[in-house]
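Take a look at this single chain, the form predicted on its own, given in structure tokens.
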Amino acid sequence: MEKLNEARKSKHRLTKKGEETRSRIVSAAAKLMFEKGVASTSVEDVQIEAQVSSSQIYHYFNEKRELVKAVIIYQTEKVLSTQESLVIQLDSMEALKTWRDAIVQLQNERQCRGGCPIGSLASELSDIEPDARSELEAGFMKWENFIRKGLHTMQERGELSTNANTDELALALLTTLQGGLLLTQVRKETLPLEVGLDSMLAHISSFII
């Protein structure tokens, strides 16, 4: 049994070149699924975009579902790393406003196209792919925790009233962000996003001591 487990681990242990190839496939799939949607992105499309053979794709992913799950994880990590590159923590009103401005600016640069990479996957997959929905839920929870951590830090420093429910504020801010991104995509203007985020930041600010 131990030898069998070791064999399985060895099979899934990738070389540096293997890691690079797998990453290139996932990155290409993420790009296409963001632009075209999951249903409209075929394995052949990914093969062409990543410049790999079909056998290479199926070496790393037994089926498209596995590739989609890898894309969800990839997009979650990408979104969170982008957030953290803007501000290490959302632990002050200044940091929250910087974060707000950067998100609005990004949508302007994208010409209000695409919406949220994770949200787009969620709207397409949540009702039809239970495994994907679980991965998406975990991704959103990581994002929510990032927001909550900053608010909790403000509260610990005595800057945010103890009357503020940081769990609910974090969830409300993420919910507002997702709705704002969706309406921005539909209306092709950032006003819905700006109004929503400004209203939530004003609400959070009302708890500042």
The other form holds:
Protein chains: 2
Amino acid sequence: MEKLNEARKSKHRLTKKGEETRSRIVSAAAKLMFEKGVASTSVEDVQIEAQVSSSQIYHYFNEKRELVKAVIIYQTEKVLSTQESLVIQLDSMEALKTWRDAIVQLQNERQCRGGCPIGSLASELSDIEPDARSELEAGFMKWENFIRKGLHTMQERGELSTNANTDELALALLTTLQGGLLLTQVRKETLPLEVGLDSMLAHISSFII
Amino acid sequence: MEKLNEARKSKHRLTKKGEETRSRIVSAAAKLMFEKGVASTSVEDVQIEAQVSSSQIYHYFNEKRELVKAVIIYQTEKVLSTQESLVIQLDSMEALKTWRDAIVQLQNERQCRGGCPIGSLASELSDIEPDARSELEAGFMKWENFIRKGLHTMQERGELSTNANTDELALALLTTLQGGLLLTQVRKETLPLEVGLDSMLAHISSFII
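Now the other one: the form predicted together with another copy of the chain, given that the block above is the form predicted on its own.
Every component of the complex follows; first up is the chain already shown.
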């Protein structure tokens, strides 16, 4: 059954029109789940938002769980491409500050709505959907790697002390970013994000040689 | 209507038995909403968990929204009393480290389930329930004040440099704590919480005289 479904879906992925319909469904689901949460988004809601028939949705996704998984992958890719569009590499204090400012600006543009697209999914799903949790963990790992790579480059160039544990600093920075996005959503102002990231960047800069 | 309901509820709050029933309903709702989220918890679920009749619930809470508000207040009080039971005041680096270790231990005991009881409510409700958001903001403010008070005491005693902005440091520490609880829930290990808090405490200790 599993294989049959996979084959069925692969087949659909091959046609351009099928690919487009599937993308429209996933981006509609992502939008709704970001706005009101996964539990409050029904397959029918997605159907209306994407302007497709119920049979079209079930053609691509056997159950809501599969749609949620596709949304996590979609949001992870979107977050990572946004990150990479802000700065190419986080390999200097200047780049880190540019990145910090761009994230703060992004939340201001969003009027502090929505928090983190994958952080909010993580909060809702981590304990109740093991598959979703694994997918989210993998997404965060990619994000962490993006940060780590920059810090590692700084260390390799001799700009960051060898005393700095770049693995830990990368994770600590992502952790603070997540908390900042959440508290910004609660307070409807970017102050928590700003002071959180500034403190973490000050800590990182303490390792600058 | 509003006043009548308030009066009705006040009356119930006066009897000991009514108070007990109301508490049982709120703690049952808090448990379910913590485990599976607000949207996935129906009033009927709460009724079964609390072992009360539907009319008993509606006697105290006109609608789910009111029950959610009571849950936020309940969880905020619980979080704050837990915080105060970990350390009386966060007024030394030693106290901050004791607090950090106790929070990490607590997540380990919970097997990294559930994240933060008010952070997870915040992620789910901040954008869709304005009243809940205000209540959550007030809850986080109390938590931040608890942290700020300790740092402020350190500064008053001359242990922390006057260059340290204790307001910002307190908010930054709470921000990192929130991110750490979320990523710990995703990864099912306390590493994000540990490295996040350790980095922030290192930053705070850089202001120690």
